[in-house]
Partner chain sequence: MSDETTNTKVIVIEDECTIYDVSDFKESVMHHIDNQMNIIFDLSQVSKIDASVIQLLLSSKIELEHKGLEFNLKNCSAKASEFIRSISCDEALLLAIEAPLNP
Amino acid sequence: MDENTQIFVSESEELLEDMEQALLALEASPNDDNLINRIFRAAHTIKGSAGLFGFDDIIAFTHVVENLLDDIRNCLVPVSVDLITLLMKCKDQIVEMIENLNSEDSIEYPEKAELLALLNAFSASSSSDETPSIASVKQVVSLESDNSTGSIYHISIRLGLDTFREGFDPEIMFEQLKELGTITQIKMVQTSIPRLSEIDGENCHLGWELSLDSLKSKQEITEVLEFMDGANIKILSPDSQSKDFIKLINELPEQDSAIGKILLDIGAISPKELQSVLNKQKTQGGLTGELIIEEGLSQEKVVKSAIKTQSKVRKEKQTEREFIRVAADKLDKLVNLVGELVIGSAKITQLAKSRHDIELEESVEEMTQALEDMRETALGLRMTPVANTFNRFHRVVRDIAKSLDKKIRLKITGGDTELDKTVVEKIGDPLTHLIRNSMDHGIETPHERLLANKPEEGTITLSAFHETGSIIIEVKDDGKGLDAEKILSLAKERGLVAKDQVMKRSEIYKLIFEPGFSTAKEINNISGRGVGMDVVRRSIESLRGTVNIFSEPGQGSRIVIRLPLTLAIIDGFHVQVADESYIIPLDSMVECISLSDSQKIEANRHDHIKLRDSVLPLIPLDKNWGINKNQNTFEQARVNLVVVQFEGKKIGVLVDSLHGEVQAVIKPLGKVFDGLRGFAGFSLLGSGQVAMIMDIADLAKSVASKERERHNFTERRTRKRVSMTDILE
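Next step in my check: the chain by itself in the form predicted alone, please.
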């Protein structure tokens, strides 16, 4: 696509998204004029922009949609659920047509004819259920809907003194007017005729006030009468069009135009009339709007409406912020360059410290501070509100609720919470799975809810908020909750857990994230294949996030997703084990402690220590990752404990040395490291050494998984030994 077409596509997508949100809101408030006007403006703007590029198919289809929307605005067609469903489908059709603009092949739209037929059937002027042809639709587009009915224009004509000398016959003028329409009233003006003794036979003193019933626009009438040089002609649009003119003013793009330009754009005055007003303004002064009213060129209420619109736009422009569209790949490149600067800055900082030059260290410190501000600014450019993703689920909930014959409302909180654009793009599909499952498995039918003393309409709450350097996204419903016994029974049937295994309720709930697990009795187009929740877990973990589920029987379920704010650069804490360097994300750290001798002995013998009257589980990194160390040095050397937290839990990580805070540029691990647990990526230190970035949540789960396997293996060996003894006896 060329640049202009790309702009059209981008702006149209925004308009269509706004149209969908307005349609969803209109269903709850069917008489809201502002919402109806928002929908109409979106369709009208898309049609107008498509006309600039000659996208005939989009013009033709959008025009028919616009006609129906105009009937709705004029209260000729009532808003109903079926009507909104139709307009939703029309919006989807326009989206599909825009997406195919770059296609070189001829695209067929099988649903288009049906939609046109439905639009025609809903229209106030329709009297037939027949499907309109594409040709007839294009023919309708070529006509201006504003002139579809006759209008009574008032025309004031004063011929010039030299009209007869120039050989002009006034009868020709009336013949021209008859071609434009029907002259319903006419009156000759005699006030300018002098006394008989003063009459010059060659001078013309004729004038008329007449009413013309015409389908033509004011501009077309003006063009017909422009040949009459020296004549003073004023064409006043009919009062019936005042409302239409005001409506057109409200639909104009919000730009700071002059009053005369606004009235010219909507056809309230002609170019010649505007020029005459501007000429008078130069010689006599005064305001354009007042002169137009004084000359009787347009209705006073129309001019005042234009003045009001102009004042509103100017006021908004004084306070509005300016935005520039920037391609996403340019932002990504900027963040990557900042990341390289961070790595280079770390090297320079280390070199400066080794030189012991105070002035050099101060300069490097200033540079580092400026670079940190630059990093925050660059990352801020990639941050986008989650509302852009959340709002699209209104449509999902509406359509699925209708197919399930349930009443469900979506409530959104924290939509202004910002998140890295990469994370926002990838979180949409997991959220779709979660919401669909809540609607299918969680929310009951209206009848079931009434029996459970609940309102007929169920509620799904989608919320987002920040917490300790992460973003929390919750999907909550007020349905029947999860049945722990049923989940455990199905898991045992499918071999996901041992037949005699006893599990906590929280552990049972996590089984729904296992591959192939589903509680649906039958497969439908919403759920039942056992892939949704597994996809959710893997998608979220690929973003270095975690997902947990909480439920109360009869009260509903709550799924909590924790995600990092960014995937590019983080504040970390540099630690070392033997000769290996690691970086712990700073937002997961609680404190650092040097173990006492007694605590070192306790940590060496057990997998936990007692810290402030609480038991703290420990993860010795050397043992977990197989780092060779002299065991005797453990009790002799200084041992540091880094207390970290995730999902509201605390654990201790044993390390040898602490090196302080660093800015870590996250670089992904290669495919050869697929399946490596406990790491989010790697980074380069100022020394050039590679430091692995720890994923605390995944590390804890990996250690717990190893402990569970070791425990199960021990139990199996014990059972096998007993069984063999029985056989020998």
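Having looked at the form predicted alone, could you now put up the form predicted in complex with the partner chain?
Shown below: the chain alone.
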């Protein structure tokens, strides 16, 4: 695909996305002219751009769509749900045609003929059911620009002062006007004729105001009257033509033009009229548009429409100036290079320290600070608002609600929250699964909702917000909530949990993320294949994120996804256990504690210590990953404790040394480490040493899992004792 086609594809995709959003909004506000104009403009711009590149199929199809949209704009076709559905399908069709632009094969679009037939059926202006050819489109375009309807022009004529001296006879002017059409009204203007005592009889002061019924365009009339040198002639196009002028203004190529130029291009004023206004502007000042209205050269509404178009184009140009389109891989390369710089900088810092050269250390410190800013900026380039992904779901919700015969509204909050580009791209599919599940299993039918004293329309809220170095994405519904008993019984039936296992409600809910779990009675195309939620969990985990579910029977469910802000470089804390270096993500750290002897003993004997009146579970890294600690006992070792936090739960990580903050470039672990738990990747330190980056979420899970196992073991042992007692009794 060449560069120009890429630009066309990229711009068209944005326009089509905007078109879809506007169509969805139009369903709620069918009389909103701005929305209708937005949709029209999208179709019109795509057609225009397709014309530049010669994409004939797209031109022909969008032309028919545009015709219908024009009818809607002109209130000839009412907005209805069916109409919006048709236009959405047309949008999908254009998307498909654009996607196949690069294909060398001839692509058949089986739905296109039906869509064209429907478009024509809806259209008020077209009776043809044939696909319009490019030639016919061009013919229509040509006819559109021909003002060939009989219209009443208002013409003001003021003859020049030297008209008589130059031997010009106004009779000729009237003969010319009569050739252009019929003068339906005329009034001589006497106000500028001086009294006899003051007049120079050779000076001309004659003028007329007249109405001319003519089939000619304003330009043609202007050209005929142009021979009258020195005369001031204003031709005001008929009121009926204002609509045509406004339409022409809307169809003008979106380039920044002066008001005068816009009105000249559409034929609302003549070059001579524009020149006279510009001359007046030079001497008197003022705005062109205002002067044109003041001089009565064009209708106020036409001028205002031109001003509106000009403002819009300027605003868009301004926006264009604020943004530059950059290929994503270039950004990725930049971030990688910044990563390499970070590693290099760490080496230099270490070297500077070893030289004991204060000046060198200070310079390195300055460079490191600048590099940190650069890193923040480079990572910021990859951040995009989640709204790009969220807005897609309006259509998903609308279509699925219709197919399920339910009334469901999607509410989006925090769409401007920014997230790493890769995460935004990858989160779309899991969110689709979650929303589909909520719609299918969560939200009740309108009848069921009314019986449950709920509004007929269900609501799914999709929200995003920041929380302690992470982004939280929530999918919340006000449906019937999860059925814990049913989930547990199904999990037992499928062998996902032991038959005698006792679980908390929150733990039961998490079972729905297990592979092969589904409570749907029937498999349908929306959800219920039992793979969705498992895929969701794995997709989120692959992004170093976590997913949790909360539910209240009868009230609804809330699925909380926690994602890291970025996948590339993090602020970390360098720790050491034996000879191994580790990095703990700084945003999950709470505090570092040097343990007292008694705490060391406690930590060695148990998996927890008492910290300020609360019990802190511990993760002894040397035991966890089988590290040779080269220390005989914990009592002899100098043990530091790093307290980390995940989802409000605090955990202690036992380490030997604390080295301080580092910028860690996250490098993915190879496939050979697939089974290794508790690491998010690795990073290279300034010394060249490899440091593993701890995955605090995973470590927290392992602690929770161990606690659960211990709890279950204790419970089973207690129950066993009880039953033995029963037998003995």
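No experiment lies behind these values; they were computed from the predicted model shown. Residue numbers count along the first chain shown, from 1. Definition used throughout: the rigid core is the maximal C-alpha set that superposes within 1.5 Å between two forms.
Visitor: Rigid core fitted, then: does residue 441 show a CA shift of 2 angstroms or greater between these two forms?
Guide: No, the C-alpha position differs by under 2 Å between these two forms.
Visitor: After fitting the rigid core, is the C-alpha of residue 164 off by 2 Å or more between these two forms?
Guide: Result for residue 164: yes, a 2 Å-plus shift.
Visitor: Superposed on the rigid core, does the Cα of residue 339 end up 2 angstroms or more away between these two forms?
Guide: No, the C-alpha position differs by under 2 Å between these two forms.
Visitor: Once the core is aligned, what is the C-alpha displacement of residue 211 between these two forms? Give it in Å to one decimal.
Guide: Its alpha carbon moves by 9.9 Å.
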